[in-house]
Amino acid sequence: MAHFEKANSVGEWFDQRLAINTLKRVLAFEYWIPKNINFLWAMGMVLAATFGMLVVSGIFLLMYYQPNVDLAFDSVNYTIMTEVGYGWLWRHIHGVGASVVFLIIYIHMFTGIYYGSYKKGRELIWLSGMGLFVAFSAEAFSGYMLPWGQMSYWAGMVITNLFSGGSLEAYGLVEWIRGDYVPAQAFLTRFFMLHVLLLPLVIIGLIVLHFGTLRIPHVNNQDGEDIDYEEAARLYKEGNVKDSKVIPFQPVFLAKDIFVMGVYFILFFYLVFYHFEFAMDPVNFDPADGLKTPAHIYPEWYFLWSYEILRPFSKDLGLIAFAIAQVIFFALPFLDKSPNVAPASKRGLFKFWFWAMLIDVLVLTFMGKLPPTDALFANIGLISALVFFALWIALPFITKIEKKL
């Protein structure tokens, strides 16, 4: 048993048993961040803060939401919005947060691609981050079911039908997932459990893992420079702050994070109070009706790019393309054969690959919202989907021939 001495304060008593000061030193005061980074490196903390907002607002909504097919729609659109004091505010915060969090995720994700933050030594950072993307996607989809409006119902119908496997016709699996032949009470109850319990626990675990993977290789920097953290930290602790290439996470970098979060939350609450409608589909303000199919079924904007990859192809080929699109970003650290850890602007052909991929994903997103009735837009969607896969096929080849910087 460890030796315990008489504590002189409550803080010292806890420190003897929980090593609080050691944790502060390892995780904050002596966790070193490169100096040459910009505001984009604050997106991780912005994401964590937004997830916190979603948890808090979700708890308040949970107090009044009824996970029942006969009561769910009214509990959201009447009870919470009109009868509960400030219920409208918590719903707006939750709805805007659920949409904006994906904008931040995509910024964070493409920042990592641009600066090569997935390269050798940082693979687990990327893989855990992509795991978070999948978990947030599942959380968003399960939450979209809960208001039990028209788009909730039919989006649930379409997405669960994907598990039939096309020509495999695995409708037994689809019925098992739904708990019924069509989305009904069992379906709503299951997705309610996923949304409020299981998936948040998975997300919290992945956030801890993601921050843990940053500890050894440290975060990347704008130049991809391989910093000697021990030497840079020694200079900083000796008072030679100017020559040191690093700063401590707390309080120096955290202060910068807080400033960025302050600007972000100004914009966030502007949307909450004045433009919340962008996060709420008008079709979903009609109660779910299994006998009335909406004229055009589409997912939320953050799923549109992968949805558009599904649409242009035949049933089986579309499902295969859709499945590959969901996992291909996980393979990025292994498909990029270049030895260089540097911004895309310094990496020859990879620079064009990055901007082509970004533009292609944006085009897929815009096309995914449009009805598949116009031949021109359908052709643009098909070409964009083919370009998406062509870029991934080309990646190993254009990075293999890249000259070492």
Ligand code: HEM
Given for the second form:
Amino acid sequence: MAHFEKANSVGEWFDQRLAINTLKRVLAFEYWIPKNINFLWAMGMVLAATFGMLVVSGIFLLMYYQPNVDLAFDSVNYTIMTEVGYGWLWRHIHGVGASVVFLIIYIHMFTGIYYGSYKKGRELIWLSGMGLFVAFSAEAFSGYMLPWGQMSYWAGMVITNLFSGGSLEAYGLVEWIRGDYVPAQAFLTRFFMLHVLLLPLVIIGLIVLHFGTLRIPHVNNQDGEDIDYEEAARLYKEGNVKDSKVIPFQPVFLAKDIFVMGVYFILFFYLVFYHFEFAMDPVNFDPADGLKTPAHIYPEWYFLWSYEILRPFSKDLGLIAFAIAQVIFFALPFLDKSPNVAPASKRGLFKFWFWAMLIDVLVLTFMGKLPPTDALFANIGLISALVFFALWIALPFITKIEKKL
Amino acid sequence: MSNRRDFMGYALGGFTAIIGGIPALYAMKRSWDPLPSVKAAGFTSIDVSGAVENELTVEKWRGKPIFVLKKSKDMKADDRDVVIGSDRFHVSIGLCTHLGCIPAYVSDEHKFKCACHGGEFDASGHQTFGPPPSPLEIPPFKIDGTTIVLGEEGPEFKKMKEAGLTV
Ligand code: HEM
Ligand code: FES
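Provide the structure of the form predicted together with protoporphyrin IX containing FE (HEM), given the form predicted alone shown above.
First the chain shown before, then all remaining chains and molecules of the complex.
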């Protein structure tokens, strides 16, 4: 056994057994953050905090929710909403949180794209981040099934049908995923399991990985400057805080993060108390009915852009386009051929690429919400979907000819 | 590998991981399969003697909606019709072959219209517009007097299937 001295304090007692002083140094007090960043760099911690809100509110919902096709709807809309003390609070936090988390994820992603924070050692940050995006999408979808309303049922029907692979007609696979010919009890219970256990575990694992991948490359900064961290840390530790380009994560950077989080949570709870309805689709307040499709089916706003890429094409082409759109952002670090880590504004054609991509995704999102019948909007949708792919095809070429900064 | 003992350890470990891992994956796959009780979900009988021309009735079979439409004389006959006596019926699984929404029947246009992505089918279930890639599917059926039994493959259904009119 290792040799242990008598500890003189509680902190020392723990340090002897867990090396907490080393951990604190490596992960917090000497984890250096550049000074040259802005509030957009707080989005990561805002996401972590929002995930925390989802977990806590979810735990309370779980105490009364019944994963049974006959009981689920009432257990949410009657028991939790009207009987359980403050049950509505947990539900509104959970619903608003699930919606807002995607807004922040998109801001976080486009920040990374704008500043080129996905290359030169930061590839794994990007890939684990995309892993989180996919895991959150699955988490949001599985959670949407649980109240077992009309939108739950029909979204479940349409999305699981995607796995038939069009002309491959893999209906066996679809039935396997559902555990039935249609979404029914087996489907609800297994998506319940995914939503409350397996996917949260995956998400937590990915968050740990995401944080781990940040530690060695450090976060990027507003100018993409390649900072000499040893030199900057030395200056800071010598007391020359002013000349050093960095600050320690704890306590200095965290104070700024917490400020942004404070502003964010004021807005968040404003939504929870006064504007929760945007996160609650009225159609889902009708119980699931396998014999009646709602007049117009559309996903939650954060899936609209990729849904719109599915819609304008024939079935097979639509599925292929949709599948590519879901994963193409994973390829960003490998399709961007320029060595420059710099804000898009300084990167020649990439500047236009960035804004075109952002606007295109926004247009797709708005078109996705409109009914499929209007020819004008259907054409705008089709064009935006084609632009989406054209931009990805153009990316390696325009970044190849980009001037090295 | 530093020596033979280490090698033996890894080899045995690898071997047990494989013989344990593959059956475990198989067990997991099987646990996701539909239950036998679901698979055996029974048969549905529909009596069509009271059916009204050009008026859609929707029945339920294996959790899915089933369209039964008695055709009026002015509607085109089709190889996919279920013929009972002198009447012709369109019988199909009422799920759009695009992504599975239930199309609505618009009786004065003699058309099924799907609200999800704008697909359309005629009164014989053939796709006429939009993303649906194939006609509405015909469920396995057997004719028994004026009753249609769903879930059993009668001679009329087998003929349609052989002719490739449904899957
Ligand atoms: C919801 C889950 C997520 C959490 C909790 C999270 C958390 C964080 C945190 C705490 C940081 C460091 C602070 C910052 O730069 O904001 C960070 C950085 C980063 N994240 Fe995420 N993130 C998530 C999702 C994503 C997604 C979906 C992507 C995009 C694919 C992504 C890509 C990045 C990148 C590229 C950086 C580095 C930024 C830089 O170096 O300047 N993250 N993340
Ligand atoms: S599900 Fe009917 S058109 Fe897509």
